[in-house]
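Just the one chain here, the form predicted alone, laid out as structure tokens.
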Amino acid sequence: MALTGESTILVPVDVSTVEPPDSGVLELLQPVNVVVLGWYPVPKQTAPAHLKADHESEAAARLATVVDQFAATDHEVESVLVFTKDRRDSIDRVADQYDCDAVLMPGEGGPIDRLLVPLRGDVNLERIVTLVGELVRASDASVTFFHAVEPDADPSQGEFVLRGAADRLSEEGVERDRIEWTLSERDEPRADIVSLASEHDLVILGETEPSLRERIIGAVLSPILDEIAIPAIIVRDID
């Protein structure tokens, strides 16, 4: 089925278990287009052709039953089924295979009414901005932008990126009384995001790291995701 829509997500669901997505996420991700990555773990001693032999049946029909429940909705969705001995590798290969703008990750589910944006200065700032706005501009969801500043810097800085934030995702049609921002001056970025988390409901991140592999889920938001409850969307900085 060909994508229609401007942003693409890719959505990785483990199917050796049952994992229905949450409804919180279905109605959150029915402006933008999802790929349904269905990844099957593969132990380290274990030949990926075997346990496909023997259960890419099953494996095959719980990806269709997530596919289902996103095209009911009327998302453009399409799937793919891996055995994979290595989650992110297979997460960063498909993203690349379908030229997916973000990436979601699982987490406590419910309505999706309030979204952290930590920002990282102008750091893929237009894709992660548009991705909101695609997001958003069909719900009642509020948008909390987060940015850090060293404790000696400058914060008018910090005040201008949130700002800019601002005023774009209002550009892309969010009404300025459902933006806010939050700027730090305490040189803890991680612990602050954290802390805002519990506060929301979903959160929304730029990747970090340079290299192909560690990118999506790398050190540096591996110690966030660990910490968080809540969904995540990860934006792959591609440009």
Given for the second form:
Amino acid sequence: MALTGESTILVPVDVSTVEPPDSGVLELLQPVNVVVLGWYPVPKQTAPAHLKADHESEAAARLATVVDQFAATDHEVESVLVFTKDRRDSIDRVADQYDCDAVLMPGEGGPIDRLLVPLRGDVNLERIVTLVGELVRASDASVTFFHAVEPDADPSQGEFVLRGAADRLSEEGVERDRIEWTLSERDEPRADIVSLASEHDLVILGETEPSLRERIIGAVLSPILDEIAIPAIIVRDID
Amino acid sequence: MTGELEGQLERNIGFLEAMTLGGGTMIGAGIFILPGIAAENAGPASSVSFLIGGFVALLAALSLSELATGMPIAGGSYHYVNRALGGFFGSIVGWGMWTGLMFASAFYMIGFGQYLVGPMPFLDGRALVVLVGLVGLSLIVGVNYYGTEESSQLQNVMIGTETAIVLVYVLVGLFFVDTANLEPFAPTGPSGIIATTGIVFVSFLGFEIIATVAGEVKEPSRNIPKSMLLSVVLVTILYALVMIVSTGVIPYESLGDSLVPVSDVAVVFLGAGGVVAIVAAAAIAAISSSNSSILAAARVNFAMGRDDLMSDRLNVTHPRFGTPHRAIVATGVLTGLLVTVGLVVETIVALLAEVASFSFLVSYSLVHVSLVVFRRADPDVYDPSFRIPDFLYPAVPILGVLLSVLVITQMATTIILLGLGIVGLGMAWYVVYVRDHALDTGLLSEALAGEIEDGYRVVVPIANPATQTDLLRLAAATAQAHTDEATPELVAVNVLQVDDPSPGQNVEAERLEHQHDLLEAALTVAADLDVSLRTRALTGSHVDEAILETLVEEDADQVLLGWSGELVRDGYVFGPNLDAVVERAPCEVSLVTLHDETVGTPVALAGPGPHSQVAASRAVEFATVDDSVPTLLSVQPTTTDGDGDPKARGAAVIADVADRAGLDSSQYRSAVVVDDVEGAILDAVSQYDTVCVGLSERSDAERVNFGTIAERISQEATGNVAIVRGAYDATESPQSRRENRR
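For comparison with the form predicted alone, would you give the structure of this protein in the form predicted in complex with its partner chain?
And the full complex, kicking off with our chain again.
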């Protein structure tokens, strides 16, 4: 199968335990290419080669099961099996290697009907909206854009960002009535996102930090990710 | 979905981690426990013992760095010795390192007990020291068993603190050195100094731990040598200073009686607070050193299991924790027994240190030998990015072995006997267990064979069991025709195509076995033909690249390839794997299509092409298989511009080709066909069993082209066809070559 030009999402799976991917996520990711990263945690005291020698076939079998669940679509599904002491390091490396546009962070949840998309201004906006469009075009999920402006700043600036994003998304082929937005004028975007997340099924965030490691689960994102229970997709800032 | 799944290994140990692992182990327990014993045996000159030890370690670190960057795989010294010298020495070093690490670990834990118990004089020493040591050991074994993800940051902080305390001790202590204490400097003389080196050498085994985890080090080519050499140098300087300070502050006689020497010295100039700091540092040091040793011991064990030198039952990783729990428990139990021996043996600390030193000195000697073996045999897998500089080789390995042996000879008889016992254990293990399990024979014989002789060498790539016998027969015939110039030799190669060759990748066993069988069969064929044949099993992502590389490495004179005879049109002429070889091989090329079982009478087309004479020689060589006389055939058109008799012209062409090929008239028959029709040529040719045709160099396209007549022959001949070309000048590009010959 040739690359179809759609986005590619990295799905990390811990293959040391039986952890079937969530059916909601499976369904949501149908329209995009998927790279399944099966990672097997290696304790500090163990030689990775040792663990590989003992558990490779078992890990490969688990990964193959996960891949099969994704492989029902027309899109490219690739898989990588890694024995690692540092999960983040592997995620960064593989995301880079396979040119992934985004990384999925697993969470709890059933069917995904409501997506929350916090925006930080123009940063990475194009990529985020394109990905959201691809994911929801064929479904009937709704999308909520979120943006926060400082209390004494001009709210029209924030409205402009949100409206622009909504316009872009409808250009991508998503009906206007499925797109909402929320503008916050409190200076606590993090708390707002966390409370909004409870009303949604998945959150799509843009990377914030410039350094490769921080970009995926950087200092700003990780508190949010720690506090929300729903799955998250982090859109990488590749350029 | 793409490709097959292959588990990747991550490299997670950076430079700083490698330094804390190696340097941390070295600045560990030794620095706190050894000064007493060292002072007792060599007086203030014990600092010289540490310098000598550091120098021996530096030599070993140089050799190990080269080997570790050449093969960054888990196992350290054991792995390199096993690869170079085979299972016998591998078994000795494997057991030596494993027991050495256990002895070292027991040494650290008893020292740990001494430092914790020492400041409390109201407690009864001995039993309590052992007990505290055992508790500490259980802690470490537990951590390793459960695979607790210790924060490396915490580890860095701990080792940083410990190093800082030692530095304060040295820097402040220097001002309290009483030069009177440093007289006499060397009460035991040179032999005492070297004997002390034997005891304190255990301090330097930290850098070996870097090699043991080489498979996990990021950018191994840079980080391994840097961290190994730097840690050895820094630690040697530090140890020498610690000795100067310790023996300078307290007379060495009383220092020698102390179980907690550093804290006894520190109390003089740092007071009670200093002692607390020293005890804390000593405890951290003992724990971290012992932890790295047990971690390394389990890896040595794993590496032995991987090479079938150790039972896999010992090498299972825990289903839940993922740690090699059985190897860890076995190591822990044996170490515990060694600690317990401290109850009855008074000088246990020196004894443990010295036996560990012995084991490592033996291992390092064999590592130096392995380095020489690797350099001489130069196997494909060995491509070190750090090489010992030319002006230091072979001085480093030779000096390394000599000094290791010198230090060993100065050790106490008991230690030498114990050490030899461990060596004997390795030997016995080889006899009863390894011999039947492991097949790896090492590179020793290749290294002894030395440089490849410059004979006439024909490389024969084989892939198909059905045709390989005939290919080898033809190759043998051409090689033997050159017996008078040089010893003929065949090299059978098989390329196992893999997508992305990496050292961590496992090629499927089945395919490896197939390759093995093919090459094995080639050896049998060669034995029947009475020709010397070497086999080379290659892996590569491109078959043509692998073959071309081999041709250069082997300095081949000819490559003889089988070809199905089908012309591929898809941008290729002979096929994707053959084209590049035909185009770029620096030596002579023979492309052989086998239709007929016998070689019979060969015929060579004598024409104006640049390779005609090579085709003629080949026909003569092939003819020897069936003892026939080959024919040189020239085809001449009837219509001429009045240029004489076509028959005579043909004979002249044949004579010219034969002359260029260096043949005399008894070696061939001539035949001239005068006809304008290509079909007639084919008719003439079809009377022979084997046809040799020179490759045409005339080509307008940037690709191999071999002329219309040759092409038709290769397609229509019923016998065997050999398409031949001469050697290229390697400096000439295909482009300029064509232009020159056009």
